[in-house]
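In structure tokens, one chain follows: the form predicted on its own.
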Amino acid sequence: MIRYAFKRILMLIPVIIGVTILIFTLMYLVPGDPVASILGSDAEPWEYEQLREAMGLNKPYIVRLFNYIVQVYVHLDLGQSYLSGVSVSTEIFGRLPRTLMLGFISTFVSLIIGIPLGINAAVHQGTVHDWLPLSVALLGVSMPGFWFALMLVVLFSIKLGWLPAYGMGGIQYWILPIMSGAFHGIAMNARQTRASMLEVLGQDYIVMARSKGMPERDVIFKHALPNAMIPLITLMGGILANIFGGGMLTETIFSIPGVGYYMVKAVNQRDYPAVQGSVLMLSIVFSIVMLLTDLVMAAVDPRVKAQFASRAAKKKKEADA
């Protein structure tokens, strides 16, 4: 298990380097000058081209990338924003917090919900307990989040005038933007439990613990349960991961000053290290909660133990040959 963690890990840096690499050169590539954003459209000649020097902007796109490469890397910078001069650095650890709470919160919330939507539709199948559930969730699944948002914002606030459409505040302001996130995730969690149970519940052990006059609640929540948890445990990385990505909109939609927001508005203002600074920062972020998701993975399912323990096995019986 140690061994395998280890090698996950490994794994991380050529894939977040990899990220660092291909961010920068869509930066580099994408059309328009920062120069021309920062000094506007009345500065002189050289004006532009002594800001583009001091900014390291005329030199070659490799000399380019090895600096930045070197400047995040060995020193831990990932620069300052063209537009404000503050520290790239300083302003995502300022607005990741928010974005890691909308997240795993909602995230929690799709779990709470979607789960035992899940269970109810499987054990009730065929019945309205069933398809209403899969209803849900298959509009869940195929509504675009940000129109989900927009209606949201209609409905509660304009509409109902309920909750605020945006901004920070106490915890009513965070109602609307955790049920947009999490809406998605509790049809994807729903589908999956479904799915599972029903594939579970068909196995010989639960025929055999009903035969035997085990209460239902005991067949549902102490055999079927933890076996079709295994394929959920998966989805759920993946899930946390998608709200992660999908939060700029979110955050946009709802103004919560997270790390989505923050790209967002420097893609807008053509903020080059802003952007790849956020980008950098939020591809970390996903690739620590897969390789959490692959280690859970790894300590809860037999099969997977199974097969680090015959590889070991087999390693061993070569060292000795």
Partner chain sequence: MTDLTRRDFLKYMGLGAAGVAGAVALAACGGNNANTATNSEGGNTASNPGTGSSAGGSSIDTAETVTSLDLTTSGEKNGNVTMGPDSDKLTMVAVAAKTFETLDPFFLGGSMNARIKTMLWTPLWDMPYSGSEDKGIAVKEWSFEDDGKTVVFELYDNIVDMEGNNYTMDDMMWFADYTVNVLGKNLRDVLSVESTGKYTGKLHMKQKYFPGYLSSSVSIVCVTQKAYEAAGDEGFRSNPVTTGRYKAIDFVSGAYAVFQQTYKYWGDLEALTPQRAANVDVCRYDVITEESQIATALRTNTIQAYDIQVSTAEDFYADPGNVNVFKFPALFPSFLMFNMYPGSKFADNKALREAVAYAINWEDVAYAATMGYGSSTGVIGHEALAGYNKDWETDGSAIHYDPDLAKQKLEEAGYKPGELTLKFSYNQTPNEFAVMQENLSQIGINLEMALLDEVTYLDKRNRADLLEWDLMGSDFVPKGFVTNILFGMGDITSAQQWDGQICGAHDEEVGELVLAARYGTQEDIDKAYHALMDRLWYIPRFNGNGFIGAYNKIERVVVDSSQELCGQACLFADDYDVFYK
Contents of the next structure:
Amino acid sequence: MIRYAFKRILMLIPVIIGVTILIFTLMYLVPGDPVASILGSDAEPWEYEQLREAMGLNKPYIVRLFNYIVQVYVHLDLGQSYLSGVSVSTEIFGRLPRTLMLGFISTFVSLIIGIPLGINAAVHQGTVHDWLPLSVALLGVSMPGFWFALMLVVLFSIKLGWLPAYGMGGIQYWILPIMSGAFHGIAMNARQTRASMLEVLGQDYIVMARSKGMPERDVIFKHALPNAMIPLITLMGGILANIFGGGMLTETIFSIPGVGYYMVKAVNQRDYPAVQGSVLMLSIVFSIVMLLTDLVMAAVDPRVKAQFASRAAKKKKEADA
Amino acid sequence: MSEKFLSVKDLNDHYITSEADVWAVNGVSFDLERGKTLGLVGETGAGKTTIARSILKILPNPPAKVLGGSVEFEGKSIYEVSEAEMQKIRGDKITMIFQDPMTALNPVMTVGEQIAEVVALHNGGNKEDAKNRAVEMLETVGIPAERYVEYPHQFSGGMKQRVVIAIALACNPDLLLADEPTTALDVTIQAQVLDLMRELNRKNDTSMILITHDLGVVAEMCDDVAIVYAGQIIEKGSLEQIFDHPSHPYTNGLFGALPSMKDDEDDDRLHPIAGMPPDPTNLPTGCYFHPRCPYATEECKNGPVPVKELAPGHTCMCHKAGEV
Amino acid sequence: MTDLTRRDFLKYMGLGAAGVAGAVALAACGGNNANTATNSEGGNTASNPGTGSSAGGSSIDTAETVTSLDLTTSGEKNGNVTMGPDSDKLTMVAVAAKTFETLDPFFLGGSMNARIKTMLWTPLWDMPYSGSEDKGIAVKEWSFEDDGKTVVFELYDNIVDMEGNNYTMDDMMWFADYTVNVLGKNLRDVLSVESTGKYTGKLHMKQKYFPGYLSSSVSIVCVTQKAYEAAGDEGFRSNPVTTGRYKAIDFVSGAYAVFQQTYKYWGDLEALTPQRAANVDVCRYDVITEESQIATALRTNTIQAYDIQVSTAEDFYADPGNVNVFKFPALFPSFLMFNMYPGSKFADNKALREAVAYAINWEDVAYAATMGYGSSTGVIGHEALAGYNKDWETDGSAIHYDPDLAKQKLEEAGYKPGELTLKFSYNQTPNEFAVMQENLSQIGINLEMALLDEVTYLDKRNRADLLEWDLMGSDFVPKGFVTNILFGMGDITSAQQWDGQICGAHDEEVGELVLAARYGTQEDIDKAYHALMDRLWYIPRFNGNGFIGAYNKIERVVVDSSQELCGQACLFADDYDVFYK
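Having displayed the form predicted on its own, please output the structure of the form predicted in complex with its partner chain.
Then the entire complex follows, led off by the chain already shown.
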């Protein structure tokens, strides 16, 4: 198990280097000139050239790629933003906590609301506990996230005046962003939980558990739930992806200075170091989360765990023999 | 008046869905004495599993609905006791063995835990004792005690079924409902498992209802036999009565459909029963078997069919009982 | 997995539809926010800068007024200020650019942040209002040498930063060197800086001086070298040492910045341009990234003023709440540019250009683009710009809608109806495209559009690729003067990336005329104007309006002279009061 984890961690390295090369190449190929963004539109042609030269944009692709990789992985320097001159790592690390908090808290909220809703729906299939939350969930997965966020603002900020419409500060500034971020996740979680619960509840071992004389509550929580959760763990990766991806939208609408919005604005302005640095950071976060998901999966599902245990045991046997 | 061990009277079960009503069990009655084994024989879909699950009151509700009848066990009326009381009975007094061992065990719990669980439920929660009993049961069914900590996927089909048996017998039940326990197993394992069950039942004086479609198994294991067709018991009697004097056309058809080892030139083809089992959402009028019955007459199509007693303990639900 | 029956499906759909309907109803309710508390009559107060007219009919109860701050008050105010209407200080929350990562003067770029730069650090020159004369702010006196290409100036000798460092020519030399040689950027039109004394120097400019040149094309501000180097880059990023009237007291990258008066301004407040002589104690700039959130912020009075788009202005006109809308003329007059490069369809075919010009109903286009708040005069520039001549509108040179004439011209140009397809590249969202397409199809020309994002548009535009576009939208930046537009259209001397260069048309005669117009009389301007209209390299499309939404206690808004919209607290002129309940 430990060896499996270690192997997976090692595999992160080529993935991340691959991402670096990929995003560098993409930004290289995208049309548009950062120099025009920096100098504005009414500078002289020789001034554009001068700046391009100074920024090293005229060097060949391979040289620039190599320099960048050395800069990032040897000197651990993500460079400086073309537009603001601020060190990219300073900006990103300043913003990353907000993005992460937004992402993880939204995920957490979506879990603690979505899963019980799903369980309830499955257990009381066909009743109001089932079709009511599920209809709302259907709305949730079909509705565009930004529209929902703006509707929340209309309701809570303009009409009721309870919550601020944008910005950062105390807890009240986080409520609407997390609500809009979590809504989609709640819907997905509820639906998936309900589906896997129903599938599990139809299994023989559930009937077996009942036939042992187990109270229904224990049947649900001791036998059904652990089995139903396993597909959900796999889904968590996807849900997290959604939330981080959608986080950029939430950040834009609520003017939360996070990595998502930073990245998007940088792409629009062709601020290469900022884009590359942000993508790199986010892909590292992602890879770690996916890795953790896989490890949790391996720990929780004995069928997966046994794969490695038996392999190790076999090796041990061969060694002993 | 001594209380009957198990008495099922006029049981009616339907599965009610938004599309149709499935008439699963239609007026089933039988009794069982302590220590005896009753075989419930019939084709797939005849309603045998539903009868068994009705006794244990574990039918899924929705969509199943018990529309009428009663089940009495050791003087208690199953359909009148509370759920809490029922939970005490299940696993302890009445237990069940499931048909498919591959899906009957929880894949994320060790087998030992699953056995210990049922013990702990009925011994006041003493974990230590439960564990010991579980180990004991494992050995009784022929599984080494070290395998307590292993997971179901690490066992073969036959071993899994032994675990299921261990769970079913762990609390020394009075009544064991075995739902096609060997159907999913191959023949050699089947023999082993049946031997094991017979041994344990004999030792503990356990009654059993054995559901099967295999007449060979019935011959080996049962004291009494009831033939189920379309949710009704169409013939019932002791093992000898049914095997020596089958009287319902369907029963005859069952025996006739068995491949014969006799070296008979005329008889080198199988003789299946003509037609298909009826659609439980749309049962025929009168006798449910009449569309397939070679002896059917006009009266078979109309009205309820009488139950005729051919000999003490041998009943048959047919207009023509005794004549064919 | 349970099967979904048809009944369940219909149930879900019905509920889903009900849910959507409910949400939409909710949103509609939210839009009709009838705020009875503050506003009395709603604000359709239009204000014309440069003429100094005050807002009409605002009913502020004088008993509740807070009089303007005595500007000569000094004394330290500490950094803990409460914001907003309840504060005992005059505070304002306005909106910054879409992002805000540094307060470093070398990196405050873009039109919005440039305003902040000149607020924190004293600029050399400024312009009081559109079309007026350059006014020296850090510069005490100046004159010209070398036929107007060199500016000889003397700085005030008492310019100090927050820490008391005196600003000298050494600082300016360092600033110029750092910008150009270290960072590789430029100082706009300043070619080089020469020091001739402690407070005197010379600027060598790219062009000869013309009115408004100094305040629009010199991007040097007074930053003291000592303070900058002591702070290191990090220091100036969030806590800069300033020479202007404000200092930063709080800054969160990407979120907001808060500025407070230093109360230690070195200079004479009376000598400042109106937009610099603000009377606000503290102003906070919030970053708001989403346009719709700006409207929300205005409505909930989370911010007190910002420039808004015409659609938002419409909303506020319809339902003011506690927001007034101030309207003022044109951002940049909008033009349509023909690709005139040799080999293009339009290069030697004036008849074709005329066909396009007359085929389109420019009034309709103006209406579509500005939601009725703009107009099409068919001439270059508009009356708020210096050098504009109203006679142009009626002397026959103006472009007008005449489809029959257009058909005629198309034939003259040698095309049959239906034969020609034109490509139109733009980077705004042209509602007017539909109008143009429709009009052109009436005379048998097919119009295709390529909508581009900002950077790609700039990129393509600068390359003038014949394959890329036949027609392009063009926004000239007049900076207060019609002559700037004319120069941009026709100049062939400077190698700047004026749109004129991109258009691809070159004509010596025109080049001389626009140059003369810059330094000459109204007659010269008229000549240049007519020459350009005659050449028809550009079609004047429309002049729009700009809008600022402001908390309705604010009576007047002064728009900065460079014709660029700013939503800054410092716009509120010193003799107008800012009222709070």
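Since this is a predicted model, take the numbers as computed values, not measurements. Between two forms, the rigid core is defined as the largest C-alpha subset superposing within 1.5 Å. Residue numbers count along the first chain shown, from 1.
- Residue displacement note: F286 has its CA displaced by under 2 Å between these two forms (rigid core superposed).
- The rigid-core alignment places the CA of S211 2 Å or more apart between these two forms.
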